[in-house]
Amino acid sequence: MPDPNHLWNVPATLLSGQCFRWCRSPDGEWYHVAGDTVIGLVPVAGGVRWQTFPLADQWEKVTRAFRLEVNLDDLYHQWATSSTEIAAAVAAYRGMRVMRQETIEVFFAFLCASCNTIVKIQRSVRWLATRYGYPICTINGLTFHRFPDARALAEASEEELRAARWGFRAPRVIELAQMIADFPDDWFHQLSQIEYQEARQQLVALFGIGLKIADCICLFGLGHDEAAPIDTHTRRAAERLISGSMPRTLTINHYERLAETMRRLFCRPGWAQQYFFAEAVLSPAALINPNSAVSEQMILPEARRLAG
């Protein structure tokens, strides 16, 4: 079992971009929904308290998903010696970690962030999951739903996808859903086996998947930290670890030569990315006081604090 004193932010983790379907109390416990599972969390001094549903003390859940096997004091050194650029997002979001999450939502989710607000991404998401889902569990009056797969996104209707905000991606939704269902069941799981840039070759090949999407999957959805999306907000940083003159547009050579950038100076370069994306995205208060979005009758049950 991992150390549960490594160093673990759980709003600077959630509200980071990187997933969509967390919410949060007004006293503070957050749920994550990890396939088939909820995590529950409440950030305590000293450690996190947790727990997991519908079958409780599943450590294991909570272990892959937010990748507690990686040291973060590790990595925070490892950069330090790289570059002074990431300083200051390291101190603002220290403890922030990437996630590991079910491949098929991350596809999804990304394919809808494409010129998108986090806010409308959610809304959108979680529709996808109630609408085509199916129920995981009932806590305190709210029901949690798994991401349906595949074969039950290539039936869904584009009219209600149009109604639901999914807008002009609503029939490229259900034409990857359809070519997706077609392929091994494995297939996710063979992209996750193989080297990053072969996994990202394969995903760029499909309609509609452009680099960012392509590496946002590849880090979030198959665990290839050698990944790191570069887009509006992570370019501006990256563009500060090179020198001479730059391009006015983020071309496909620029994308590529700043993304090696990042693999050059950092140790597992998609999470460094995430640090810099949070310091152009997140502000350090909406970790206090983030938006409730569950009812306020929400708690945590049997909720376990990790040793500490």
Contents of the next structure:
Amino acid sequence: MPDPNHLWNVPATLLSGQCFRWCRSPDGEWYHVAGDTVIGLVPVAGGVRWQTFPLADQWEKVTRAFRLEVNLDDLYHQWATSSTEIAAAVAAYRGMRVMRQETIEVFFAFLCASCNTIVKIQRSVRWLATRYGYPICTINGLTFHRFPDARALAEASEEELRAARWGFRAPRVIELAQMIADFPDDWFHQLSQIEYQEARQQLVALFGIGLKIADCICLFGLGHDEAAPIDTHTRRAAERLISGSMPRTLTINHYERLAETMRRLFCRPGWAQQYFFAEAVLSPAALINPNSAVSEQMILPEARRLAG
DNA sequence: GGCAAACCTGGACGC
DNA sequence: GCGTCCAGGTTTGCC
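Please give the other form, namely the form predicted together with the DNA, since only the form predicted alone has been shown so far.
And the full complex, kicking off with our chain again.
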């Protein structure tokens, strides 16, 4: 069994707001749902101990989910020659990786992100998976579900989604699920095979998908590393990289200008963006001490019950 | 082309 | 305990 000694910071990767269905057991094991597989991870000296469920030893799924083919040292070196602005984030979150997740899960998770908090996005995405997905396996009393396909989501009712606190996003979820269900089955795969700009254009054409959500889908769900999502947090970091007047609101022109700056300065700009985002929203203390207040609130209630 | 309001909900914060 | 603010955004209408 290969031992992943790659530069790989598991807590930073899972806590950095790019995926929403991880959980941590009270004794420090991390679990992530990757399609029809649950990946269990334990950071150990010199690397990461891993296992997959229900089928064991699915190393290629671990490699794919955590993009272990990307050499972070090379990336850090290139970034350092382009800008000093990212140095602090790299130092704080060294080893953090951008993940490759199921496209449909990324699609609906980030659709939920509008005017929302990470904790509430996690709750909503988990509810969707539990309610409309199907169980993959049960580990230590915790049942993990595969994220539902578009046809299953298209059957959802607005009332039920609103009752589950999806709020004004509820009708959009259903409309988009119905639309995607009518697309060819391999539509998401097609988007991963074409150029980033073209994939983004097709996503933005959908009602309810703007530039930011489209870029998140491109980066986390399609593997287009040129995508650099600009949100309220990364906006501040990106604006430090340019000069001139800054509009009060994040207009389309301003968004494109900031994203283009990221692309010009950084190799794999989406990865650089993730470091700026982590720097803005994640407490380094949460990584050093998993029992700190920040990470404690992110333990699944089920895991907390197990601990009790 | 920029700006503000509307859209749900609930946690954080100040009083 | 209560009121207010705000959170990973998008769309629409006004200026």
